[in-house]
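So this first bit is one chain, no partners, the form predicted alone, shown in C-alpha cells.
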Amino acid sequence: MKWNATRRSDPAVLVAVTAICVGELALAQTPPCDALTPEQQQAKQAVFAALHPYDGCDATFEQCLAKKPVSPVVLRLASDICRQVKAGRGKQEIEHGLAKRAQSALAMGKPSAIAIDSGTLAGDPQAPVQVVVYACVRCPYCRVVIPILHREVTEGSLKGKARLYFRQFPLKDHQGSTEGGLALVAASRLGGFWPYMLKIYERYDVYCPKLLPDWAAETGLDKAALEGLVADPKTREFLVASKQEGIRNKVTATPTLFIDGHKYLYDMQSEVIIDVLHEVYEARSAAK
C-alpha cells in the first residue's frame, strides 16, 4: 500500500499504527530483551508465541505482554527467557528451566525440615521470605554467591524482604572444610558469624586451618574462646547434625538453597537467585 500525506493524517490509520507499535514494544520492554540481536529477537519471538507463564497470566507470553497492565511476574519471566535466549538456549531447554523456576518460586509440596540457627541470621528477622543456604567453607562457588546474597539481604534490594540463614555442609573432598565448619559453628555461638564467614571467603585463596583463630581475632572474636569451642565435642556434634540434615533434605552439592523450606532448583547465577527471591516476595505481598 502506498502511503501519502492524507492517509498519514487519517485518525483511524494513526490508531492502527499506534496499536501495532505498542504491540511490538510490549514484546521487548525489558533491558534483557531489548539487548538481543535481530537473530536472537526472532528466537525470542518464537518462544514467546509458544510458551505460557506459570503465573500472572493464562495466555502465551506474546499475548500476556500485549495486555495492559502487564503482570510483574510475566515481565520477570520474559526477561529471564531473553537472558536464556542470549545464552543460546532453545525452546525446550527454556521450557524445562521455567518448570524448575516454578518449582522453586511457587512453594510446591511439603517444606523440608530445617533446624534454623539464629546465630547465622543475616538481614531483618521479620523479613517475610526465609532463605537457607547449605554451604561448605571451601566451596569455590559458595565463596561467590553467599557474600552477594548477604549484601542483598542486609543492604541491597532484598533488605526487609528476605532473611538469610547458613547451614553447615562440609564436603569431604574439600580439604580443610571440617576445620572451617567447626570454626564457623564456634563463631555463631560467639555472636560473630557473618563477619567471620565473609573474612574466610575473602581469604579463600590463602586458606589454612591454622590461620582460622587469627582471622577470628581480626573480626573481633575472642581467639581463645573460639579455640575452646572448636575443641568442644558438642561443636562437632552440631556440625555432623547439620550435614546429616542436609543429606535428609537431598542436598548433594553446595551451595544449595531453600526458599521458605522448599529446595531451589533453578539457575545458580546470583542475579537469577535474587530475581526469584523478588518474585517470591511480590507473591507473598500480593497474597496479603
Contents of the next structure:
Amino acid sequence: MKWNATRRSDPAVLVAVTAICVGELALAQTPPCDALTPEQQQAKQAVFAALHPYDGCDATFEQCLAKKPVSPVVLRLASDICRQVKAGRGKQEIEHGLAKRAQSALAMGKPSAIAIDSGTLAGDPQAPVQVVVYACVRCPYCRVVIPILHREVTEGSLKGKARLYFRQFPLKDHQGSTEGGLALVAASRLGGFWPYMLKIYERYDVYCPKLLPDWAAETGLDKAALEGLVADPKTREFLVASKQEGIRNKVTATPTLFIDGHKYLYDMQSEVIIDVLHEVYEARSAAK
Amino acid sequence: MRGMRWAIALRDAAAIVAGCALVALVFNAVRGDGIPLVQKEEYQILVPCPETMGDATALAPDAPALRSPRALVVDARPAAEFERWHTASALNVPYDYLEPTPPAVIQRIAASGAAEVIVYGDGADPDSGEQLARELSGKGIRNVSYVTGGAAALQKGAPSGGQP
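To test you: the structure above is the form predicted alone. What is the structure of the form predicted together with the partner chain?
The next block holds the full complex; its first chain is the one shown before.
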C-alpha cells in the first residue's frame, strides 16, 4: 500500500524532492558546507532557515539556495556561514557577523578621508577596488596578513580586481615601530616600498632598527639616501600625520583595513578578507 | 618498612592518575564534541594588535573640577607652547604620537596623590590632550579626563587671558 502511494508520484513530493536537489546542488558549490559533521549540518540548516542574505536575494538562505540560478553573493555568504558553524559559532553570533560583513562590503555612509601615498601601491593601479591598510611594522598579525594581501593583489586571485595601499600606524607598545615606520616612509620616497616592507616582515624575528639600512640595501635601495631621509624631520612629520589620520579614522589596532574608504569591521582572517574583496569586486562589476 | 610505605603510596597515586586519565579519555571519546587528541588544524592565535588606550572623560573648559585643589592638571602640548601659556600649576607632559610617555612621568603622576588627572592639549583633531589622557588611563592612572577644545578653549574662558 505504501509502495503504491509513492509510485503515484504525488506532485507535492516531486516539488519537495526537486527543491532539495536544487538546494543540495547549490550547496555543492560551497565546499565549507560539505566539510561539516552531521551535528554541524543541523546547526547550519537552522541558520539557513532563519537568516536572510543582505544582498542577492530577499528570502531566507534556505529559499535563496533553492532558487536557480543561485546568486553568487548568496553562495559566498552561505560558505561563510558554514565556516562559522564549523568554528562553533551560534546563530546569534553568525547574525552579528553577517551584519558586520554587510557594513564592510556594502559601501554605506561617507567614506573616510585617507591621503593615499602612491609610493605604497601594490597591484594594478586601475583595479577597481581600493584597499588601504593601516599597519605597524612590528605588529605580528600584520606580518601574517599583509604579505598574503600583497601576493593576492599582485599575482593572486585579486590581481586586476583590487589595489592595495599601505598607511603607517606605528604602535607605541611595539619597540622599534617608529624606526621601522621612518625607514618605510623613506623607502616609499625612494620608490622601493614593497620589497623592503616584505623583507622587514620576513625577518620579523630578527628585527633590529640598526639593521634597517642594510636590509634596504639588500632590496636595491640606496642605503645613504635612506639614512638621509630617515633623519629628515619631514619624514617624521609624515609618519605622525599618517598616525593622526588613522586616529581620525577610528583606527585603534593594526592591521585595520578600509575598502573604498569604508572601515572593514569583519573577520580578520586573510581568507575571509579576500572573500569579502571578491564580493565587493563582483558587486562593483554587476553594477556596471 | 618506611621505604615500603612510600612505594605503596606512589603506586596508589600512579593508579589513581592512570584511572582518572582513562576515565577522561573514555568520556572524551563518548561525548559528541570531544576534544581532538591531535590538533589537525593550526590554531589561530594571532589577533590584531591594539594601541593601549583607556577611557577618559570629556570635560568642558569651564568645569569646576579644573579648579579643584585635588586635581592634577597636565598640559600635553610641546614645551614651547607650554612656555607661552599654561594654566596655573599645570605639569607639562608633551604628547608624542610615536613614542610612549616615559614611565618616570607616569610614575610621577601616579605618585602625585591627585584625586583626578585633567589633561588639556592642542584641541586639534585628533586632540593631543585626549590622546594623552587615554594613554595615561591605559597605563593604569585612574580618573583621567581631558578638556574639550584644549588650551585654546581654556584661554578663551580665562578672564585674565591665562595664568602663566
